[in-house]
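Starting off, we have a lone chain in the form predicted on its own, written out as structure tokens.
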Amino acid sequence: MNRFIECVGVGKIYPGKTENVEALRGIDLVCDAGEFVCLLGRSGCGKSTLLQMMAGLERPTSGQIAVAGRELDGPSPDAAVVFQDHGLFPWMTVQKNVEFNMKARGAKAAERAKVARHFLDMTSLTGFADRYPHELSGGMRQRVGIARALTTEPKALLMDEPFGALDAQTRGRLQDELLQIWEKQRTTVLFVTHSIDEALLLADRILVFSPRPGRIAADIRVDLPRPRASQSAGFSALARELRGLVGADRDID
């Protein structure tokens, strides 16, 4: 495998009114070209800022990120964002939304309008291309950041907690969707969470944080069968391990 993403001993430290907060300590992790990998802990355990880091959206206090052989200096062209507020622009259109990334790099209408459609019909959003983010699902309008997101083929897909204000069952038909574009674009996965059956469900490798200052406290490769079932006894056993680690009865919602 070639490595896509490395961070080698980066740390985040926050200035505060009265004292500083070190948000993460000493992250070392590699994760290679075409992996999906998961970032589980607590709230507040460095995730989303480690994520945000490596998206080049936040400079690392200490240490070095590099994403497919360069140092990061500012956001990654390689890689694309996904958040849990989804970040529609509400005066535009379904289809509008979707092609805004490329537009900002250049596109033309024409080829923007067909990356679009492909991309709307791979996130099951086929007829929805004229309808306005407010006339969607909370569902709906995450597969519409996810369609964004695809549309400038990012070899990195960084998620922060896409599907965790959605109910269950969207949310599992949202993370059976996900894994079938990824099995189909092999694009490089780290999507942040705290449920550990979402975790086990969608990744190659769970990486395991401390509480803060955040740093990996295990790096556990889930070699399960996909699809997989949380019934199963593999499943189960590993359920009980991450538990262990993380010090949590049951998922850390």
Ligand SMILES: Nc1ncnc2c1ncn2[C@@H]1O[C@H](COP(=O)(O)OP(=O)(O)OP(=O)(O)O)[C@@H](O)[C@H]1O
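Numbering follows the first chain given and starts at 1. Just so it is clear, the structure is predicted and the values come from calculations on it, not from any experiment. Compared with the form predicted in complex with the named molecule:
Treating the chain as two rigid bodies that shift between the two forms, Ser137 and Leu174 fall into separate rigid parts, each C-alpha being assigned to the part whose superposition fits it better.
For comparison with the form predicted on its own, please write out the form predicted in complex with the named molecule.
This part shows the chain on its own.
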């Protein structure tokens, strides 16, 4: 397998007025191309920070990050990001928002409209193309952000809690869609989540984070066959183990 993302000794300190926040320390990580990796951990342990650094949007204060064998010095054309707070442009309609990444690449208007329609259909936003973001529910906004990231068929998808605001049914359907895209296009997926079940349903590998400073506490391979069922014995055993790992940290606090 070839390495797609490689982090060596990555740390991040946010300077503050009174004291600095050490968000991450000593992150060593290799993700192979085509791997589906979930970043699991409680609030504030640096998952978004790591994702943003791998997206080339924040600089690490220490260590190196390489994507596709090249040291990262800015956003890569191969990756698309789904932001935790959606990152929709309030002055653009849903349609224009979804088209933005394609527009940035110079795609023609007709092509953009066609691709946007496809992903709006996939995210069940067909009738909302001409609405503005403030007219949508939180879950719908999240889906616009997902649709936008998918339009450029990226080699890597960096998704920050993309399904967090969705109802169980929509989440289940979009999880399936994502797995299909991943299988078909062999996308590398880095997927932040709070949900142990979601991580187990999706990931080849789960990175469990522990807080203050954020570190990778465990790197767990999930070898369960797909499609996965949360009732299976292997699933429950891993879920228990993960609950232990995430919960153990809670006791340390």
